[in-house]
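So this first bit is one chain, no partners, the form predicted on its own, shown in structure tokens.
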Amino acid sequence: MHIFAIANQKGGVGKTTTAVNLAAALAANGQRTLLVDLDPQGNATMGAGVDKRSLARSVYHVLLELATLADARATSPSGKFDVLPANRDLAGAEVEMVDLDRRDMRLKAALAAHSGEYDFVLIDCPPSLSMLTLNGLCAAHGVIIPMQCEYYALEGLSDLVNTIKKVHANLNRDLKIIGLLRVMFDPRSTLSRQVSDQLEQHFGDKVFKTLVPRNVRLAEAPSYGVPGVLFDKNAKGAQAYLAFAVEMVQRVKEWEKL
């Protein structure tokens, strides 16, 4: 079971879009996939087609050990992958977990009980370094960083890399950067191309080959509760995420040979 946190401390960079579409694309590739929504906004939950307003159990109950993962998970109706859903309840988990023991390892423990059931677990982290994000980073084997090719994105990236290094040193020796995914890419923009080139020069093969373009169809899909790769398979954004899933599976196979 490969567990990847999808993280970036900057908001609005396509974390949730990446999490939902990669989960759907992996499932379409025959991979047994679980999407964990760690954001109280519950956008990944809704984007997967699970109604966050009618949840009896959620990731909140799992983190507080009030329910097991098996009790709380749901299945994306269109995507055919499992979802550990989130809603506003999760905002309270931050405060309630402060005095608990192993508070940063709760998600890791919940996932460990299901290690034989999934090929991939994707964790959609909130855009801040909170107790929730820390649970995601402590549970993961690696981090996928979606980022826009713009100046401010580069500034935020150094903060995130430092955070990952600290978690690796103190809490999770397995954690590493799996790769950077360039999203909302506009090939007509000189700045986009320059930042993309800088990333490749600095991070080398840590930069995924797949480029996800700006795409209206990807943006429309969540309002229908259907992942973009299923909403319009022929859209450029959907094609990019389908290609990214293939690249991801290939990269994992290469690691397993090492």
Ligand code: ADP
Contents of the next structure:
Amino acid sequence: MHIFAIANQKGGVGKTTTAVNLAAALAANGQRTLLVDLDPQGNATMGAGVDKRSLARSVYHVLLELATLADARATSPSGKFDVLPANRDLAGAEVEMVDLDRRDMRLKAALAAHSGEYDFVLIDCPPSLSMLTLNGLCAAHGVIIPMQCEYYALEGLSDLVNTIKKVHANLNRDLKIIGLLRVMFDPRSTLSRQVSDQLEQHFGDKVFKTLVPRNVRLAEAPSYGVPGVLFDKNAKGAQAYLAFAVEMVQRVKEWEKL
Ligand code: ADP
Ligand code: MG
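Moving from the form predicted on its own to the form predicted in complex with the named molecule:
After this comes the whole thing, all chains and molecules, with the earlier chain placed first.
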């Protein structure tokens, strides 16, 4: 079971779009996949087609040990992957967890009970470096960082990298940065291409080969509760996420050989 957190403390950089579409693309590839929504906004939940307003149990209950993962998970109706959903309840978890022990390890513990059931677990983190994100980073083997190729893209990246280093040093020796994923890429923009080249120069093979273009079909899909890769699988954005899933499966196979 490979557990990846999709993190970037900036909002609107494509974390949720990446989490939902990678989950659906991995599932389409035959991978047993669980998508964990760690954002109280519940966008990954809705994007996967699970109604966040009618949840009896959610990731909130799992983190507070009020329910097991088996009781709280749902299945994406179109996507053939499982979802540990979230909604506004999760906003209170941070405060309610303050007095609990090992509060940063709650998600890790919940996933450990299901280690044989999934090939991939993807964790959609909220736009902050909070206790929720920390739960994601403590549970994960690696971090996927979606980045927009814009002028301010690198700003804030060092905060995230430092947080990942601290978690690695103190809490989770397994954690590493798997890669930076360039998203909402506009090949016609000089700036987009410059920032993209800069990322490759700085981060080398930590930059995924797949480039996700800006594509309106990816943005339309969530309002139908269907992942973009299934909503219009011939659209350029969908094709990119399908290729990204193949790239991820390939990378994972290479590690397993080591
Ligand atoms: P985050 O989870 O980091 O806040 P989202 O995945 O919700 O970011 O994306 C922010 C907005 O950008 C959403 O409206 C989403 O539909 C849109 N978006 C994300 N990726 C793309 C893309 N490749 N092309 C067009 N729109 C995109
Ligand atoms: Mg999001």
